[in-house]
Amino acid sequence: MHFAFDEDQLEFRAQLRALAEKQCTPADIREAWASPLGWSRPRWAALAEMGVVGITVSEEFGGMGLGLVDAVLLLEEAGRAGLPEPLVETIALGVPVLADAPGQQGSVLRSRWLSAVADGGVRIAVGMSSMPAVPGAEGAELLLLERDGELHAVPAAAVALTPRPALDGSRRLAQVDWEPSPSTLVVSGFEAEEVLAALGDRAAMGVGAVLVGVADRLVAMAAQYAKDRSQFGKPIGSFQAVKHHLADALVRVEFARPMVYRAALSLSEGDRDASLHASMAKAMASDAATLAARTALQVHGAIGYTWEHDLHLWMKRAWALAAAWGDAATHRARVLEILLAKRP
């Protein structure tokens, strides 16, 4: 099968990169980390004006009406740029759930929330009962929360938040206390099993895309430092051991990237192997980002351990997201389970 992004998709990524280079410098990321939310409302508004926030919202509600294949490049670029805004939770998780919500309740939810998402007025957080804390809950206007196999859409005014420590300064965590009710119920029973399974697959793909971008940035930072830092009268990048470490990390990133793209395509087309592809993507992206972080830290040496150096902004994102929605070991075990179930 031949797969390639078209000119419009590549141009959209280029526009996001240009915006990030102006509005999401390391200094901007540090400023966001020091803020109450961990991200910037003005930058979110700029992303909404560009169409990034509403990319998966249907045109009926003011969005672009595009799919996960269109979004995957933007999520990867968000990781590369270090954008702290909650894009995965909103465009890859929340919007598709609301778009597919069944019955009259689904229609009400779409009318109430999707237009506001597209224009940048609403952020969505997603939490499962297996999660000790929900990322992005503080600052979200709508929370999609699972309890006892049911999925609920809960407005921020109906929850109580208790902040919890977070490794990544832009990925704030909070314990969410709330009470389910018929008015918040989105889906239950067998339908809920399917919706929650699809949500987990989209999360694996979306977080995997961000991880690929993070890993790419870490390798690039390490390679540049290896060119600039000299020892024994030579750039350390000329030493074979350093070259091998960087090459190994880069190869891992290049292998993970097409797996993430494949997962996005499978999810968009309803491929029966979408769950398999999503878990393969998350496992490989988590491994790639973890290796890239370790390699970048080794190449930078002592300076890489300091708060003053920008490296930790991407390393902490890599470590946090590598474990989010299932770490590499969890998804490799799931791949094995799916493949064994296919055996005659």
Contents of the next structure:
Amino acid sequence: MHFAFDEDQLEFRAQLRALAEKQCTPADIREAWASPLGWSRPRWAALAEMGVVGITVSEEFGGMGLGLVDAVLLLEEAGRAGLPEPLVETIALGVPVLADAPGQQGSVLRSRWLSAVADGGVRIAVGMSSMPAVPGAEGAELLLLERDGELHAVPAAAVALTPRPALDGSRRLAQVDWEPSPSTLVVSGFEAEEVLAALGDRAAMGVGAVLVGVADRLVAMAAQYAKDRSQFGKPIGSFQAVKHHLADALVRVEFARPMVYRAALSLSEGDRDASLHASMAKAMASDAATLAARTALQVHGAIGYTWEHDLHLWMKRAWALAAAWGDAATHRARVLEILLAKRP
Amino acid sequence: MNVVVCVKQIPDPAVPGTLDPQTHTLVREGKLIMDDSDAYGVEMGLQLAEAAGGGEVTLVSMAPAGETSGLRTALAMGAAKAILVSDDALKGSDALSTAKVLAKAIERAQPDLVIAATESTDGYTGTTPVQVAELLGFPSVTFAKKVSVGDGRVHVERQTEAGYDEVDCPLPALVTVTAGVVEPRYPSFKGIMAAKSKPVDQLTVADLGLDAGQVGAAGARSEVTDVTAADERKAGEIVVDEGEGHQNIVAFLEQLKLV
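Having seen the form predicted alone, can you show the form predicted together with the partner chain?
Zooming out: every chain and molecule, the one shown earlier first.
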């Protein structure tokens, strides 16, 4: 089986990288952290104009009509760039839920929201009842919220938000108070179980992709620092105690990346092992990012602990996302559970 | 209004370039990319065509081995079509023989305005655009930092050392633009997909009605006879401040004509 990204997918990533290099510098990320929303509306508009935001929206609604395999490279790049904008929730979680929403309510939701997503006017936040707070709730026009096994689509006007402290300055958290009603219901019962399971799998893959990008950046920053910083008359990267740590972190990232890509492929093709692959991806990506963050901090020494150094912008995202949508231990346990269930 | 933008496809500047030890010319193998300084010209052309309420942007390029990667980037930005001249006989071209080829190719598009960058990132001669203008019989305005078109004329603010000149000239004309004349757009994903089906007219020297002896190494009036490495950057001067350090700074700035 030949599995490689095509020229278009690589070119899309290259263009996102070019945009991020200019519009998402560490100074821009800091500015976003200090802003009320945690991210920037003009940058979201630029991402929408490029086609990033509408990548999974069907062409009927003005999107690119592409899938998760096309999105995965962009999400990884978003992590590498440290983009503050809440892309995963909209691209990989919200849009596919709306696209597959059943019945009359489904087509109403699609025509009301999908073109607006592709145009850059709407962001989607997603919250499960098991979450104490919903990321990106403030600034989202539409919230997909689960309660008692039902999934509801609730416009921002119908929820009350209470901000909660967040580690990552651009991934803001809020407690969401809302009332389910027949008019907000998207799917319930057995059907909802499937929709929510698929949503969780896409979240594991999507967040995993961002984590791989974050981890990659952390290793790159630490490797650069190890070349620049001298001690005992030599760059510290020349010492085994430093370079082996960095190599270990890099190996972990390189192992996680193909697993995330595989999960994206399995999810987009409806592979029956998609859940297994998604959990493997999230477990490995979370571990990789956590190790990369720890190693990068160690290599940087005391300067890495300062607010002024850029390291924490990526490190905090690694920590926040490693815990989001199930941490590594949770997903490893799920992998075990799925494998045991497969035993004859 | 029809605009032609000259686009040079160059080896990626992020990769250290190599020189051919015999000819001392840049080795141009593998994938080429659009010269970053041409992105400004493409954007300017698109904006002017749009402001004029019609017309299109045609790209003109000369590159080895039918290379179109860099042109695709400019087509993805919104240019309508491209003319690419690719011919083994063009190997070893200097600025003038390049200009002869570009001028012939540009004539085919019958432009109202030709836009080029001030100079390329890999060659830096900065002479090709004005030679093209001369061969076309067009007036040329260089170093534009602002360009507008109206009533059959082009109005340019031309960057100078002290400020800028305002230049007005009749169309058709050739304008070279500086980086910063406009902010180039990023190709959208839809633009990237659409670029694949936009026409790229591939021409040879013979198609342009030129003789192989006039172009390439055969027609070149200049050759690179020798190449030497640039001086290593010298260590800075360290001044110990004993109360008069500021005078050293002022003297240094005066020497650079900054004060």
